[in-house]
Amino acid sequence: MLKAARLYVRFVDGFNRGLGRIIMWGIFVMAAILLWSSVSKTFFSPSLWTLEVAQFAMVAYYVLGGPYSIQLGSNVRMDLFYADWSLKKKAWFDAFTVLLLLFYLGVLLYGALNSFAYSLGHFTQEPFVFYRDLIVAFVTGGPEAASEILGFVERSPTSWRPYVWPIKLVMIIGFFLMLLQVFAEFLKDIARIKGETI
């Protein structure tokens, strides 16, 4: 197999493994937030921020942990026939179905980019034009010029009213990393079909 493919797989696997091992501690962050929510409701005045921060933490936990889950093969799979197949037959099947997953993740990434642009005040269907204009304004005129490109920055409709763009940015990063990991899995499947390992 090409040396570039091996380097790509090694880099993506290593990065997503490291990130996944950090993100898996996020379950304790969510538990701590929800514990504080219960304690504050029982003994103090209820905190407004706990439920939404727990939701944001859960989104980050699932989306950023997704690439590591794909790498480990711990995603849900119908094993009725698959479990009895040979490694080469599994690789052929995975190489075909991963193309569908790549398309699906591409659609999710495009939707996340659209949603992120919306959260920054861009309300048309052309997010890439908005990003280009935002970058050009920032490079040529600095933060003040870029702030003129931004519209009404979206906030959550709750009483706490946090900005939602940070969690939408996390979703973009997570979907992009999943795309990279799925492509690495595709390269591994191609290597298995050829009788090689990466």
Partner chain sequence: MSYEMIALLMFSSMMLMLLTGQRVFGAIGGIASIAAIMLWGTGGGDIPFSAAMKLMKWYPLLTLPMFIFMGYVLSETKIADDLYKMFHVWMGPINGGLAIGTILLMVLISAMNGLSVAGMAIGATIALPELLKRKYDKRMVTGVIQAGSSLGILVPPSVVLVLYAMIARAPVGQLWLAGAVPGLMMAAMFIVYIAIRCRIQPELGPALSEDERDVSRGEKYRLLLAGLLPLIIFAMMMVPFVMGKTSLVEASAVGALTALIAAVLKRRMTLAILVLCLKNTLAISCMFMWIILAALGFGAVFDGLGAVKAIESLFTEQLGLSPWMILILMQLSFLVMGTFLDDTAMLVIVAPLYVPLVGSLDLGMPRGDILIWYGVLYTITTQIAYMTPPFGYNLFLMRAMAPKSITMRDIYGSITPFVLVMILALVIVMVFPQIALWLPNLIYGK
Second form
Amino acid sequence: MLKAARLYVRFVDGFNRGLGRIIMWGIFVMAAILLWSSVSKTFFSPSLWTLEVAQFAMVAYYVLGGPYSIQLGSNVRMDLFYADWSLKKKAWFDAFTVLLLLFYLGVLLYGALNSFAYSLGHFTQEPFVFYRDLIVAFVTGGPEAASEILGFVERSPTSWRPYVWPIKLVMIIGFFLMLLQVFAEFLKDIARIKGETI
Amino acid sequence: MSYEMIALLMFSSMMLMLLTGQRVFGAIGGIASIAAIMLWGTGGGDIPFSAAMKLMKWYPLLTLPMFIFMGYVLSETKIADDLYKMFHVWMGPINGGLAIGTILLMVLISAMNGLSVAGMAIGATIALPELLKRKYDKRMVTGVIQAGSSLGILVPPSVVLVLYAMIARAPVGQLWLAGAVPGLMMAAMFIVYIAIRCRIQPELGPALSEDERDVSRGEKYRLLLAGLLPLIIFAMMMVPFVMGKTSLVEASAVGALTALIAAVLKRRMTLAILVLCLKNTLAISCMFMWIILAALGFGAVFDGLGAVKAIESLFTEQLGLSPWMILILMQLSFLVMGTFLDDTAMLVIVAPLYVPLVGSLDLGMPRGDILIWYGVLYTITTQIAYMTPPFGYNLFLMRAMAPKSITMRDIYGSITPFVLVMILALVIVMVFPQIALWLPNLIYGK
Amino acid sequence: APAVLSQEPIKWRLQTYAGGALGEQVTKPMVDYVNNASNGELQIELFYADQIVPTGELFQALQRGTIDAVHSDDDSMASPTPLRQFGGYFPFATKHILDVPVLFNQYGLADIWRSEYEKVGVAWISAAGQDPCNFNTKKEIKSVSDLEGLKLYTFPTAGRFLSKFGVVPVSIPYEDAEVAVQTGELDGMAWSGITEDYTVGWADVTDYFLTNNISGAWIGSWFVNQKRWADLPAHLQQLVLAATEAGHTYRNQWYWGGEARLRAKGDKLQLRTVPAAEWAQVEDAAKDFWKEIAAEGELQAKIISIFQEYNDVINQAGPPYNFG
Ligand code: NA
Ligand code: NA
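We have the form predicted alone; now please give the form predicted in complex with the partner chain.
Expanding to the full complex; the earlier chain stays at the top.
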């Protein structure tokens, strides 16, 4: 049991750290888009795409970078009392209150799944049936059969009109990784209560 | 359930969860999610996510990682060393001169970044040891650095005002300009306080000794050149902006890259430092963004369940307060909350309730002016919040960065006179709104 | 205990595309009418632009029941139907505010709208016209070539059309547009007539108003979540319809009077006009745009043919139906 937990924590920590170390360079991607935006409007005709691409980059930056920021312990806590507690007491409290955080992330993920299904043209009932149909169609009939399942594919309400599903997919991945990371923190708390380290 | 009941329930359970020490965004987002699912009815569970789409559309938020990165580049590369030496040499001969020089240093640092972290880091690593070595009083010194660095959020550019602008839907450019004069005024008030105090008690800030003052005239003027660096960075950022070549958001990218290039040219940037800056920028930016995400969700649920209406009617109808009373009450509540709440949490939770109310107050000013002026008042209370125990960023940073000889008691004791000066500044700007409004009206007036 | 148990009121959340200042005029009258006349049986709570969900997400929120009713144009709310581009300002589709109800009620658009929205799970209630789409800008527009490079806040479809003349359409939240002009993110708006410019404060941040328009009336609708509409007792459905019509009447007068008065007496915006002969090239470009859209599908072709039919009629009729 402990071994499995250790393996899980090591894997999740490792993956999210690696991802975070890549994502942190994203600040240069955002800066480059913004610079191109001002250069292009000064010297050529302004680009239609820069504003939205910069927004997408920002979302990817904070959503995919989120799990690593949890690892770094940078998320503010109100430590009026918390700061003075022993490690064990902190772990006890965290082990309970982290459930609230997990719940929040679950709700976020659920909303993202709904919204992603919507962006592929599905709006009735729960999204999971739709995802199942989509996957079944893809496996049995290939991309063509899968595209039969799709409805009106959502585009952003701007003149550039990009499809919005890619950024929603990024959010799904980010929220899911965040869930995995917070669950790893939960396991660490449990271990700390038992006097072990993971 | 009545609106008042919902407001009370959501707010108190959130405060309770915050007190457990769980991550702020988890506490806010969790309570919002539970309320949305239990009280909303159909489709409530989608609201926390729709906040993510809202956040994505808010373009000025892109300035946040840019200014955070800029601050880390400035502090981690020790690019400010020369600046400090400049003030050291020029201001050293007077009583309290080094402390005054440190305030001036903080003003320059403030003009180059949008938070107080960079000022704290530079102050604690460069100025603090030098001042202690010169027998400056440790309480005076820690107070100077904490108070001076808090100017980072009032003197433009300011991340706090960007966040305020998002909530008040007020123009960031005007807000930044509105912070400039009050920021300089507050710096001047700090200096006056230091000068008077050190005149009465010279042992708090002794003048430099004869041999330490022995710096050649050439060296003195060479050091003055160091003062150009912040001017260059500031100009690179602001000139294209004022000329309309870059938007505000683009200007922040220019500022971040200019700081980076300056550090590289001064041969202070190594790969290790760059990675450290990138890592810290990601960590702090994510912290901000996730809190905003959770708070936007909380705000939408709170509003949709009718709780905002309950609060509005409490202030305006049930209590029957005059506009000025409401304003003063709000500032007092911010000051109280600021002692134990993180400022971002304070802004995203409470400001959405206060700002619409403030905008509609009849204070004999146009609504646009009120929101800008109030942004400055809010920022000053935030500065105070940074320094007041038990919860304050500058307190924590001081605790983390100061040498062992400085105790927690010293740090708590050091802030009292400066907080009093800041409260005085707050009152002055409250009574004379023109101190804040004069510059933005001059530049943007139609 | 009281002899008659009063029934719990049905509660709706309605979000409008408009911000607070404008919503007060374009949406709130209908809400007040329902709340005052329903004898406590139906209470609508009004929320302004982006208050609960961002405008671009309104449709999804409506389908899933997060919000019960919506007032918006099809274009801004990113309607997942081919009708989307005809909402808001479809270039040169209309001349006056009354053209919209005529097109819907006499020329068959209402039936098309009702059935298309039924397919995507939303009850379409009613459409109405609003103000024309003029320009208010910081830079002076005196000829068509002045449009080149202007960053304008405008409706998606209008933006697509205007980009043919070098306009850079910018999409941001409605409430942020004023600020974006102040920070230089925008040069102005191609969003409304002059009444709205004064009402929401845009007249305070821009200098010029171009009297030429790219469409004579905004086309927007009222929508309700399908299930919520079906669940509503018939007499309350009638009440909602009557309230919506009353709101239309109020708005017709507010805009019609406002446009004239503020052009003539307003002191915040200077009027500019591109000579009609020159502006004709914009109108001609719209004809090509219509052809492009008609080629997209059967339904689009049908709607375009209705616009053409109606435009033929009013051109034959002459002033005041057209501009002569
Ligand atoms: Na600053
Ligand atoms: Na505090």
